[in-house]
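Take a look at this one chain, the form predicted alone, written out in C-alpha cells.
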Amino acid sequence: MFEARGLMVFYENMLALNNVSVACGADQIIGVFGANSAGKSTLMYTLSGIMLDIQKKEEMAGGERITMRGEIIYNGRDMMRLKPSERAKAGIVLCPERRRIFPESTVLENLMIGAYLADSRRTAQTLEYVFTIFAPLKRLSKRLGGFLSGGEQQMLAIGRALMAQPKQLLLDEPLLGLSPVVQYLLVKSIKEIRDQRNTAIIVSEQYARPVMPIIDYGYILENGASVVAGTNRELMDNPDVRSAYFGS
C-alpha cells in the first residue's frame, strides 16, 4: 500500500500543495487530474523524492524556500526523508514529465540505464517485455532518441521506468502533446503493465478522458487542494468533472 497524507509543499509564499492525501492499492491504477499549474507535477515530485533534490538545489543557489509537510508511507515504512534513489531501490520509480530521456544515447542505451537496480536476468526478461509490449523500440533499439517521435519517446520512457523494477509507477502526464491514436495505445500499454506485471501506478494527466476509463480511483486537484474524489464512474456521473473534462 501506498500513501501520501496531508501533504503540504511552500514555495516561499506560495502554497502549490494544500493538505493533499491520495492512496494506491498494490493491484490498482490511480488517477490525478488537473489543469496546468493544479499541482500535479509537485505531487509527482514529493511522491518520488525528487522535491528533496529541487529543495536542496534551491538553498545551495541561494533561491526560494521550499518547504514540505506530511507523510508518506509505503508497506508500512515512511518515506516522506528518503533520497529519491532509495526509494527508487524500495520499488517507487518516476516517469517524469516531457519523457526526459537521452537524445543523443539509443534506444537500448536510454533502456539499459534504467536498469541500474537490475541483474543481468531481470534485466533481459524486462528488455523482452518492453520490447513486446512497446513493439517499435524494438526495431528502433539502435537509433539515437532525439530521432524519435513524440509518440515513441513516450514509450521509451515508459520502458525505462520499468527497467528499474517498479513495484510502485508514476506516471507525470505521459499523454502530452500526443496525437488520440497514440494517447490510446499508451493507456492501453498502461493497463497492461498493471495487469500483466502486478505493478500499482499512479498517473496524473490533464486530460483524463482517454485515462479515466482505466482508473480504479481518481483525484482531481485544482490550485493544489484535492478537491473531488471517487471511483471512475462516481467520477465520470459528477456533473462538474462531466463539464469540466468531458465536455458535457
Contents of the next structure:
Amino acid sequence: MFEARGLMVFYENMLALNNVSVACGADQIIGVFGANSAGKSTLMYTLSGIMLDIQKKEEMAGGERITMRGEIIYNGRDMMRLKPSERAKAGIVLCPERRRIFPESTVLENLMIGAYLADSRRTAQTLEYVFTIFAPLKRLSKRLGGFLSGGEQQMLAIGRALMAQPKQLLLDEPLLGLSPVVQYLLVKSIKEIRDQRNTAIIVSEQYARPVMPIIDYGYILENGASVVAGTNRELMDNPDVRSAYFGS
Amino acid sequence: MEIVIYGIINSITLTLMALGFSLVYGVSRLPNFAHGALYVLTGYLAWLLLNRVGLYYPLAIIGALALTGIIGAAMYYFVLVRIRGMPISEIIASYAIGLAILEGLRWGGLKGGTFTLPPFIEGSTQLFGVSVDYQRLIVVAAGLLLIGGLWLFVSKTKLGLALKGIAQDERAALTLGIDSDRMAVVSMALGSVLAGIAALVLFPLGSIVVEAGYQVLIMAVAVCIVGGLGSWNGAILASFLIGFAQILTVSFIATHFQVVVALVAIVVTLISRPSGLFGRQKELEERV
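So that was the form predicted alone. Now I'd like the form predicted in complex with the partner chain, please.
Following is the full complex, with the preceding chain placed first.
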C-alpha cells in the first residue's frame, strides 16, 4: 500500500500542490489526470523524492524556495524525507516525464544502467522480460538512445524503470506526443506489467481517454488540487469529467 | 618519422593529463581546478614514500595513488559538496585548494631539480631509426591501458555504468536509485587517481616541480575545451590534435611556443565552435 496524505508543495509562495492525497493498493493501477501545470509532474517528483533533489539544487543556486508538507507512507514506512535513491531501493521507481533516455548510450546500455539496484540473476531475467513485452527494443539493442523514435524511447524508458525492480512504478505522462496506435500498445503493456510483475502503478496523463479503461481508481487535478476522484466508471459517468476530458 | 613518434608520445601524454579532469567534469559537472595540484602532490607523495619512508618503488606508487584518491574524495566530501551547482564557486574553491597544495609544497621546500623519481626502466631503444627511452614507451603503454581500462570500466561494471548514467542525465539516474553525491565522491577519487597515474609515469622524465601543476591544469583544460567538455572521445581526439600541433611547432618554430599552442587552441575553439569538437549541446536533442 502506497499512500500520500495531504501533500502541499510551494514554489516560493505559489501553491503547486494543494492538500493532495493519493492511495495505491499493491495490485492497482491509479490514474492522475489534469491539464498542463495542474501539478501532475510536481506530484510525481514529490512521490519519487526527486523534488528533494530539485529543492536542494534550487537552494544551492539561490533560486526558488521549495517547501513540502504532508506524508508519504509505503508499507507502513514514512518516505517523506528519504532520498530518491533510497526510495528506489524501497521499490518506488519513477519513469520521468519526457522519458529522459540516456542519449549517448545504446538501448542495451540504458537498460543495464537501469539495473544498478538489481543482482545479476534478476537483471538477466528482467532484461528478457523487457525484450518480450517491448519486442522492438531487442532488434534496436545496439542503437543509441538518442536515435530512437518517440514510441521506442518511451518503451525504453519504461523498460529501464522495470530494470530497477519496482514494486510501485510511477509513470509520468508515458503517452505524451505518441500516435494513437503506439498509445494503445503502451497502455496494453502497462496493464500487462501490473498483471505479470505484481507491480502497482500510478500513471499520470493529460488525456484520460486512452488510459481510462485500465485504471482501478483515478484522481483529477486542477490547479494543484484533487477536485474529483473515483473508479473509472464513476469518473466516466461524471458530467464535468466527461465534458472536460472526453469532449462529449 | 621523429615527428610521428614524438607526436604520438606527446598526444598520449596530454590524454593522460586530461583524462582525470574530463572524467570528473563528465560525471559531476565539476570543473576540478585542483587537478594539477593533485598531479604534483602524487609525485611528491611517491617521492616521500620512496625516499623518506623507504618503501619499495611499486609499493610507494600504490601508496601514493591511494592517498591521492582519498584526498580527492575528501576534497569533495568536505568542501565541494557544499557548493554543488554553483560553477563559479566550484572553480574558485577547487582552484583555491589546488593553489594551497601547490604553494604549500613550494613553501615546504619543493623547488629546483632535487626531487626526482627514478624511471621504471632505464635506457632507450631505437624505433624506426628514432631513439626513444623506455620511460616514454611506458607512458604510451600506460595511456593506452588507461583508455582501454576506463572504457571497460564504464561499459561493463555496475559502478562505471552508473557513472555514465549520471553523466548523461542526473535526474534520470536518480530515479533508478543512483545516488549523485556518492557518484561524485567516486568520480573525484577516480579522477584524482588518474591524475596521479599520469604524474607517476611522467615525472620520471623530468623532476617534480610545482610549475608542472599549473602546466598540467592548462593542458587538461585546453584538451577538454577543444574536445568538448565532458566528452571522453573528444578529449582523446583533442589530445592528438594539440599534441601533434605542439610537436610541429617545436620542430618548425621554437620550443617555447608549446604552451601557446594550447592556449591558441582554446581561443580558436571558443570562437569557432564553443561547445568543442564533441560538445553535447544541441547534438542529440530529444524527440517528442
